[in-house]
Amino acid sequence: MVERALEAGCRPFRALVDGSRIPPVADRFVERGGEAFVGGDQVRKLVAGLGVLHSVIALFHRPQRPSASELAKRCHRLVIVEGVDNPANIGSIVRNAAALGWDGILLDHTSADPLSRRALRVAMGTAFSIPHARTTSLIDELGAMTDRRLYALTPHADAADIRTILVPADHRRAILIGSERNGLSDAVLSFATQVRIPMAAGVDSLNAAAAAAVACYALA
């Protein structure tokens, strides 16, 4: 994780490393302007508050985020998230999007932070390589996206089967994903083509992150 942050150009602040077995990444951390401290198992356990000890834990300065409009302009394939407040789900969505070739994440202000510790761990650090933006006016941002096709995930029976959606390779697109409790709001759904992932009888929906993976693959 620390190596991926450095490779992505994140500016290091401070690190705590295993004093009995200093990892090679500590040298790179210091070379980039960060401070590194050493500690034994008990010190690192107390500072980190984690059940599993790592050879290095680190703090970085938060990278500057683009605005929602800036992100939309530079991204061909965009994943848009509304109301997903579980950091583990956000981390999985980020990892899926990065793995399947999507190039940006736009979150509303109620969704979890992709750079929170839990989200970063689940995303395996891919949040450092895929840009994201946040907005308090998701409806306004969607209204401005006249240059791309919007596809909203929903379990509604009258939504289009995602397997029937064909997107020309040169068309800009966005997938919209809502929370597992409430799904996407009616206001957001009204801006997009509603699509569903067919499921076996008796199963009404997928986890938000799993649905995002299927959609990112199907609509890539």
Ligand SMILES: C[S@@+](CC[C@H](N)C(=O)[O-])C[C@H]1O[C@@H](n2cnc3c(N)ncnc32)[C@H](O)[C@@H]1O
The other form holds:
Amino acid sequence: MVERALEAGCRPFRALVDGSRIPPVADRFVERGGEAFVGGDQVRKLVAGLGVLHSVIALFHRPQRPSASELAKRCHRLVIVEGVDNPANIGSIVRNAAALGWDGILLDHTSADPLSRRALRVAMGTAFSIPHARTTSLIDELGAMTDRRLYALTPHADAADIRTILVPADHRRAILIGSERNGLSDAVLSFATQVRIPMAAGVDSLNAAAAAAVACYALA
Ligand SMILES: C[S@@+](CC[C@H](N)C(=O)[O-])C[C@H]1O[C@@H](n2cnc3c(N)ncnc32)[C@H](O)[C@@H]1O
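To complete the pair, please output the form predicted in complex with the named molecule; the form predicted on its own was given just before.
Whole complex next, starting from this chain.
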């Protein structure tokens, strides 16, 4: 994770490293302007707050985020989330989007932070390489996306089967994913073509991140 953050150009701040086996990444951390301190096993465990003992724990300055409109301008394939407040789900959505070649994540203000510790761990550092933006006015941003096809993911039976959707290769597109509890709001649903991933009878829905993976693959 520390390697990936450095590779992505994130600016290092402070690191705590295992003094008995200093990891090579500590040198690069310092070369790029960070400060590294030695911490024993107990100290590193205490600071990380996890059961696992890491050879390096690091803090970086938060990279500057693009605005929602800058992100939309720049990205051909956008994943948009509304109300996804579980950081593990956000981490998983980021990882799926990055792995399947999508190039940006737009989050509404109630969704979890892709740079929170839990989300970063689940995303395995991919959050450093795929840009994201947050917005307090998702509806306005969607209204401005007139050059893009919008696909709202919903398990509802009257939505179009995702297997019937064909997006021409040169068309900009976005998928929209809703919260675990309520799904996408009616306001957001009304902006987009509603698509569903067919499921076995009796199953209510897929997890938001699983639905994102299927849709990122199917609509890529
Ligand atoms: C746990 S589901 C939410 C279920 C919620 N009760 C609803 O009716 O939308 C979380 C999100 O994953 C996506 N999702 C889950 N299952 C889906 C499916 N079968 N087809 C399309 N999207 C799905 C949707 O974006 C949904 O908002």
